[in-house]
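The form predicted on its own is given below as one chain in structure tokens.
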Amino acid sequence: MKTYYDPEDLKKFGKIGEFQKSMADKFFDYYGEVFKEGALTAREKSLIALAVAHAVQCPYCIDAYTVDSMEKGCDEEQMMEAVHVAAAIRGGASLVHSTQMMNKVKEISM
């Protein structure tokens, strides 16, 4: 079955420099630094990446960080909890903007 997002395209990510090598090199250098062990473990960073992948709705990232999280010892419950954290933040971000609507309604109603 053909889909809009071809899972095989994820394997091509490393080739994004084909059209702009210098920028891709800079990105991959940065990306590599970000995911190194630091104040957060590689496992923690992978769970964060998985949650963010869901928040930004990137199917390639979801696939990549599901695998990465499992390889780093995360279980299904931990991964789903991370996704729920992302969903709660995303939902909350939408709801907090309702204050703009509420302010406008009050302004118009006065």
Contents of the next structure:
Amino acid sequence: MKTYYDPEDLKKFGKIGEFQKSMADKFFDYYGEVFKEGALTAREKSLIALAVAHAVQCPYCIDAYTVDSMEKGCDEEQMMEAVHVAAAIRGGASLVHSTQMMNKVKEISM
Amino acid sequence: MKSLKAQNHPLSNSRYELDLLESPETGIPFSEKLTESGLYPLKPTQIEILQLNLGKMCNQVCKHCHVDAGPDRKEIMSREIMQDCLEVLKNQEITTIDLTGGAPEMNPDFRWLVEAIRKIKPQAKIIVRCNLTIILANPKFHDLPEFFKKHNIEVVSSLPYFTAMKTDAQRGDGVFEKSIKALKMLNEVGYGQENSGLILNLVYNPAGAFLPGSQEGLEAEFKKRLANPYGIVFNSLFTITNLPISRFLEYLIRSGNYEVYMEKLIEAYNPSAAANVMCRNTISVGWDGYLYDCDFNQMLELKVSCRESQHIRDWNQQKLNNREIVINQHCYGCTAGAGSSCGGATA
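Requested next: the structure of the form predicted in complex with the partner chain (the form predicted on its own having been shown above).
And the full complex, kicking off with our chain again.
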């Protein structure tokens, strides 16, 4: 069955340089650097990536960072809490805009 | 849960396992990868470690066990074979004796063997691969921590995770709680404590179809999570990749993960890890005295290639040093990522 998202396509990610090499090389160098141990551990970065993957709703990233988080020793509870962080920020981002709505309501109301 | 052998499962037959591993769908032959790295045929460096499998009998039935060990396995090393091992130790420059199983402590001659090894090799490193729960399994094992301490044995114990859910999923219900108790008993006699000289190392195996992450990162997390709330200390964490044989292979096939897992192992092939594989400095002795390049080859019944020296009674150092190490597709498990060995990552 043809679908827009094919799990097999994740394996092709590293080949995007086929159409534009220099930018791809720069991106992957940067990507590799970002996920190295730093002020944050590689494990913490993996959980952030997992949360962001859910926020941007990227199925490739969700698969990749679920496995990566497990490889780095995270458990299901920690991974679900990371997703809740993403959900809270997404939900909060909608709700905080309600202040604009409230301002407008008050502005035009008697 | 019964062993695969007791179930008459096809995967308890090593020929069946090898046919599966060798099928073209499994991917590029391991020998080709070694050739690319300039390592084929794979040769030993120097035999430093003698690993003795004291038997397949175990009080646990772990879901990933490459030995297919369990209470229903009765194959154990006899004292006669142990005597043959001691003869080799008397005459060879072996610096580490690694006792494994099953649960090696269940062999009735375990303590006799340890004492005999210590007499022959007062300075050698003796390792026992203790599954922890054996210490609590029967009052006759409660003094094992003291026994280990008396003979300055290094303890290596599997603990796949610092929570009950994941540990019990791999090793059986209630194993985590008993393991924590056993670790506390080991800590109490000095194991894992700073400056005690008593080494307690833990082994992490992923509880599923994924590879272990960085050994350093996982060790830091384990140290933190075992210190609080349990107050447990240990020396090092060894990350070990699950090799696609026996019960783990059965799990991979049953869960539909076999092909993806093999693909992942092959993709993660690391030439540096290949250069440091444990079979280059180890000989593994089976419960019946036959010699193998490693514990995994032992379970696949792939004896060392030098026909003149395939049994401990016929030990021929020169032949063993010049042998070609027997390889197959399962070897990708030891060369993936940071590598894997009985002593953890290798690259």
